[in-house]
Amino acid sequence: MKLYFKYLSIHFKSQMQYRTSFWLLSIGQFFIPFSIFVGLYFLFERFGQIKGWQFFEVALCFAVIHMAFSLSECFARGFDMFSSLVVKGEFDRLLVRPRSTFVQVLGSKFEFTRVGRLLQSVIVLVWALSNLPIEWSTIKAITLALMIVSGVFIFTGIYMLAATMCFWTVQGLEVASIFTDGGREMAQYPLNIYQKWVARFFTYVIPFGTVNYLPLQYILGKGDGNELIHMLTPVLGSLFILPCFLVWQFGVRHYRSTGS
């Protein structure tokens, strides 16, 4: 983690050169999911309500999941960004070295920008959960913090497979943006009002339900059963993220060099 620490602040001051570079792309980062909510809100403005979900109620799902990938595209670009780095041959280079290449790819690269999306998501939960009639508890407190990370997890896993595909297709599959990009536009509402099969899908095998749907229903009060158990839904989704690492050293122990 010292080594992790120092690639950050090496990112950081590096980015800080051209400060006002700097600031307008984080205004830019602002406004693209701005967009998006007023496209939502004037989606509850005509119809009122989707399946029994209020606007508020999707406000709160809208902010979690994009401050999950807000976080991941900040903190795990390097694995977003990793087939530049097969491509011109400085994986080889991180072999060599006496670290995880885990460590060192998630070094690689920083996206401080995505501030300006964070800060946006952030006004919108403060914002959502002001208008919430909801019966805050120690335990609901904990969930709400357990699902934005459980989705950062999530987020990076699916960065990670995606970067281990680079080992066999070398350029970065597109594909991938699927279910990051996606995944997002998907997971920003609750996932009852698709189709089952994507909902099951979006559950057990990219868990984003994990993320939003069945512990927001928790803290919404629309669901019954024991507390505890919808508190640890975020870990169980969060588990995502280790056979995505097992698929990366899977990778690295059969990746060969393309020679650049």
The other form holds:
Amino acid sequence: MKLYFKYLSIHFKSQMQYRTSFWLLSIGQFFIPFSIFVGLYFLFERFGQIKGWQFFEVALCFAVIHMAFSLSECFARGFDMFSSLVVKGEFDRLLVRPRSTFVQVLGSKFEFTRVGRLLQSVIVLVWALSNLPIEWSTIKAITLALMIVSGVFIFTGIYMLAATMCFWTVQGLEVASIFTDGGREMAQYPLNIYQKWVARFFTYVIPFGTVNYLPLQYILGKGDGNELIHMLTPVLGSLFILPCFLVWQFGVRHYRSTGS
Amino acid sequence: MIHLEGISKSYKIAKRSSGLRQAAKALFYREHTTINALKDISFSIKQGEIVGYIGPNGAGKSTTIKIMSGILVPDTGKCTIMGYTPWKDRTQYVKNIGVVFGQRSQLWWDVPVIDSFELLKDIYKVPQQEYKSTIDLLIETLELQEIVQSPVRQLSLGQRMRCEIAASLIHNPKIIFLDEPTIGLDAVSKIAVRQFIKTINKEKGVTVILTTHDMNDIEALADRVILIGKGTLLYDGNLEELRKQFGTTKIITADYAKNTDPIQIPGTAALSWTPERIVLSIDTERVKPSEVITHLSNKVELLDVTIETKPIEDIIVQLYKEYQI
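Having gone through the form predicted on its own, I am curious about the other one (the form predicted in complex with its partner chain); can you provide its structure?
Time for the whole complex; same chain goes first.
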């Protein structure tokens, strides 16, 4: 963990060598989700509510998933950009160092410009929370924090799966963005507005539902009595990263036996 | 210290064929060909040796280095280095080795070199005090004082290579693998790098395994060469032996006062001839250089004579030909 922060600081120093580009990209990153959010706003302006969800409730959904996305794009960028590491043969270098491949890949790249996106989602979060009549308790606050954490874990898990594929092929990795970008777009709305199978897929296969939809039922008091389960869903969702981790290990083993 | 026994490794390579139809077919089904990168390689290296590992491109040099440094797992064979099996005890083992890939950098591009060194210190968990003394020594012997504060992207190739070598020695490895350490360097940098490799070998007893295409590297550094071609071990022994075995040719260049008669000396072959100069290649097993010169002086009025040993480069070319690799 200490090493991870060392990596973080060296990358931060590198980034600061290019200040102008940093600011421009960050501002750009601020406006991408902003435009999506404006769309969301006008949608509710017109329809008032969707399947019993009010504007600020959906805004909360939106804020949480975008926050998780920007955090994971910033801190797990190493896995997201892993193909370039393999193509350039840099992965061999990681293997001759006495640390786990996981922490080294994670430390191979950071994308600090995602701070713009993060800021945008924080603003939405604060705005939504201040307009919702929630009775706050410590547990609810913890649940909210866990929601974001589980989102980061799930996105990171998907990046890891995509990265593992690089050991076999470096082409066709766009598949993964169906799940990251696609998942993010889907999960910015509560899952119950979709078809049953879509909701199921994003609950049981790639558990984006546990990032916002399910625990929000607890926080917003929409639940049907299963409060404890809804509260714990972010924790369960976080477990998604475990199989991803195993798949990753398998990929590394494959790489070392084929060397391709 | 290093012991390889019967190491073999083969790769599966997808066949690529031309044509749109073939490419479409390849989407669903791919034929593979197996390439034997290494066949039954065995050798031992003692502590403190400098070994030149040579062979033409694609001979299997990098594969061997990758196996010895724990990156790749061989198909069969045993490899023990300092009591470890590299690919099994990877994290424990790699603490003891340093690897320099001449064509790839291990330094962080945009930050001062010293920051990269500090990060490597943390990666290898080198205690602060030990780090301090090592780095001071490295900076001094490699003359890095003026460049450690500059970002890597501003360094010349020679400066960068010196930093790369320093970076791979921060954790005081017992063995160092150098994969083409002098590639692309100018003459001065090459000599500096060679000098340094010699120094660490002498003073710290670091075992050095070096792959290169520059035979001058080998000549300057290695007492022993291992030649590999098409995945098999062809020669393992010292450089002098190799020279004796294959380097029996010498080149004599003679300048003389104008003489238009052609010159023929038994046991020699004329490489070029003009009325003022002749270049002869002689086989020292058949005729002694002194005899040739006597012969020449009888025929012409000699002005200048030089004798050269066939460069090691040519010996290697001859070897490659001989083994058909």
